[in-house]
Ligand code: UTP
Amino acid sequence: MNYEDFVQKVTSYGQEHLIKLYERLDDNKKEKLLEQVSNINFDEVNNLYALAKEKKEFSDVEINPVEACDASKLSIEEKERLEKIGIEAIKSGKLAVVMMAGGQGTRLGHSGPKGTYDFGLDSHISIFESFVKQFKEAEEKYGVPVPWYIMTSRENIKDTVEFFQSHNYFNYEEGIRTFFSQNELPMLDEDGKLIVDENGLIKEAANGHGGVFDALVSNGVLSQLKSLGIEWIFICGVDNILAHMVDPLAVGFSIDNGFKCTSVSCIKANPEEKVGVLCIKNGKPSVVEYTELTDELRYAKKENGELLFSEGHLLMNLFNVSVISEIAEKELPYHVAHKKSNIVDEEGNVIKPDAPNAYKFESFIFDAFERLPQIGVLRYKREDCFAPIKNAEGVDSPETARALYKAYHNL
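For the sequence shown above, give one chain's structure in the form predicted alone.
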């Protein structure tokens, strides 16, 4: 894109503020800004802004609780039978893991990718290394290395790869298959203007964990999985240090019931917990995100006093490879997050807000559930599967996650 095309494009879409900012950049950054603008779908940007201004209504949505299989209530015989099915699939090389690790450890006071964070064990292992230990134990137990694919952001892929290289891939080279990045979307201010960061470039953010499907296809990972004979992909986030990535019960449960997807869950700790809720929405399996849950639904209770909508979605989902391409063919809907973001104004001044002032757009992995006739929900006890590290202190902090991790592993 040349300068004249740039001016015409941003002017026609009401983004003239970029012209003044362009004039302040050096030649290298000017070229990068032109490249960004040439790649942005401005019609999509306008649609995203309209979405940000749209009021979310649940009046035309019927939401019902979802049925779950409580793993703790399975008989010993039934659990062993399902695990045997799963073990056979794992030993046959039919399982792979995709970990979504695009986040930075900024909220934890850590300057690198979140997966490189030392969460405070005496051994000083990082989050990534805690998962490597799990993979090695699985390899020893089942006789095969389970392929591990790590999805990063463009922001942290270089640092992530260098971290693994500096640690000799923790001696799991055969299992760590590849690193790949997800796509990004521009952020907008409250007037629908593209936000410019302190480098003078349009601020973009990863397009949410729902972007994993398109990323698997566009980066050639899905083709590689199929060539390896993989039939099941366990997709999880990096920040839950109790995520069981090689889970024969989940695999066996899925195969035995004919589910193309199984979501691992636990009961919400309380109505206010910041976790999405698995449900049936308009007759389809779905999740209502905690930011979109109305108070009426949040506090609704069964006759026995338990929460009506209590099945927490933990970002631990097992998908059959056969449905990934279908899901990726049609873009998942976007959700809006209202966040604080530093903004550079037309005069080049950095504005640091005290309140949310920007819109970030994300697709969510669970919106893929609605494209399937049914999904399985396998419930575990919270202390056996969920120890997220999200906040520097308090709830879901390194302190709480570390305590759960040490209790589970008898450390």
Contents of the next structure:
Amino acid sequence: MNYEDFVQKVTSYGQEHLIKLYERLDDNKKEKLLEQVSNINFDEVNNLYALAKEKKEFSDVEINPVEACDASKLSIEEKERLEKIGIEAIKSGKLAVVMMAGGQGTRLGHSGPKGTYDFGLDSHISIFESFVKQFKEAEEKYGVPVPWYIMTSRENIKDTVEFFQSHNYFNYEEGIRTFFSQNELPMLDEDGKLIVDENGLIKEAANGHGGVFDALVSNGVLSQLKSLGIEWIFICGVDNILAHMVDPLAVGFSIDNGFKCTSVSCIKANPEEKVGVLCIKNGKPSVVEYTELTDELRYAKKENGELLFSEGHLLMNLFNVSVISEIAEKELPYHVAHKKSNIVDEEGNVIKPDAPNAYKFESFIFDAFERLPQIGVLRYKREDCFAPIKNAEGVDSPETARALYKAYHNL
Ligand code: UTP
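Could you give the coordinates for the form predicted in complex with this ligand, as opposed to the form predicted alone above?
Next comes the full complex, and the chain you just saw is listed first.
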């Protein structure tokens, strides 16, 4: 894009502040800014801003609880039968893991990618290394390495790859397949202006964990999975250190029931817990985010006193490869997060806000559920599957997750 086209584009979309900022940049950054502007879809930016300003109405939404299979209530025989089906699939190389590690981890505040975080065991292993241990154990058990694909953001791919390289891939090089990046979207201020960061460039951020479908397709990972004969991918976050990624029960349960997707859940610790809940929304499998759950639903109880909406969505979902391209064909809806972000004004001053001043747009993986006729829900005991590291302190912090991890592994 040349300068004239740049001026024309930003002017016609009311983003003239970028012209003043351009003048302040060195030649290298000027070129980068032109490239950014040329790649940004400004009509989409306008739609995102309209979304941020929209008042959400939930009145036409009917939400019902979802049925789940409680793994702890399966008979020993049934559990073994399902596991056997799963083990067969794993042994024939039909399972891969896609770990979503493209988040910014702002709440934790660790300076590198979250997976590189040492969560305080005596061994000082990082989150990534704790997962390598699982993969190695699975390889020993099932006789095949389970391929591991790691989704990063454009922001953290370099640091993530370098971390693995500097640790010699934790001697699991045959299993670690590809690092690939998800897409980004620009962030906007409250007037819909593109935010400029301290480098003088437009601030862009990863487009949410729902970006995984498009990223799998556009980076060629899906075709690779298909050519390897992989039929199932377990897609999970990087920050639940009790996630079981190679889970024969989940695989066997999906195959046996003909589910193209199974979501692993556990019961919410309390009504206020900040996890989304699996449900049936307008007749379709879905998740209501904790921010979107009304108090009426949050505290609603069954006759036996249990919470009616308690099936926590843990970002652990097993998908059949056959549905991924179909899901990726149409963009998932975006959700708006109101965040604090440093902003550079037209005079080049850095403004550090005390309150949220910026909109970030993310799609969520669970919005794909409603594109499927049904999904399976497999419930585990919380202490066996959920130890998230989200915050630096307090709930869901390294301290709480470490305690759960130690209890589970008898450390
Ligand atoms: P979170 O929603 O907890 O976000 O991500 P986060 O970015 O890690 O942390 P905060 O909100 O900034 O503190 C849940 C999982 O989804 C991944 C994260 O890496 C984490 O494993 N994720 C999130 C992505 O891979 N891409 C995204 O764009 C967002």
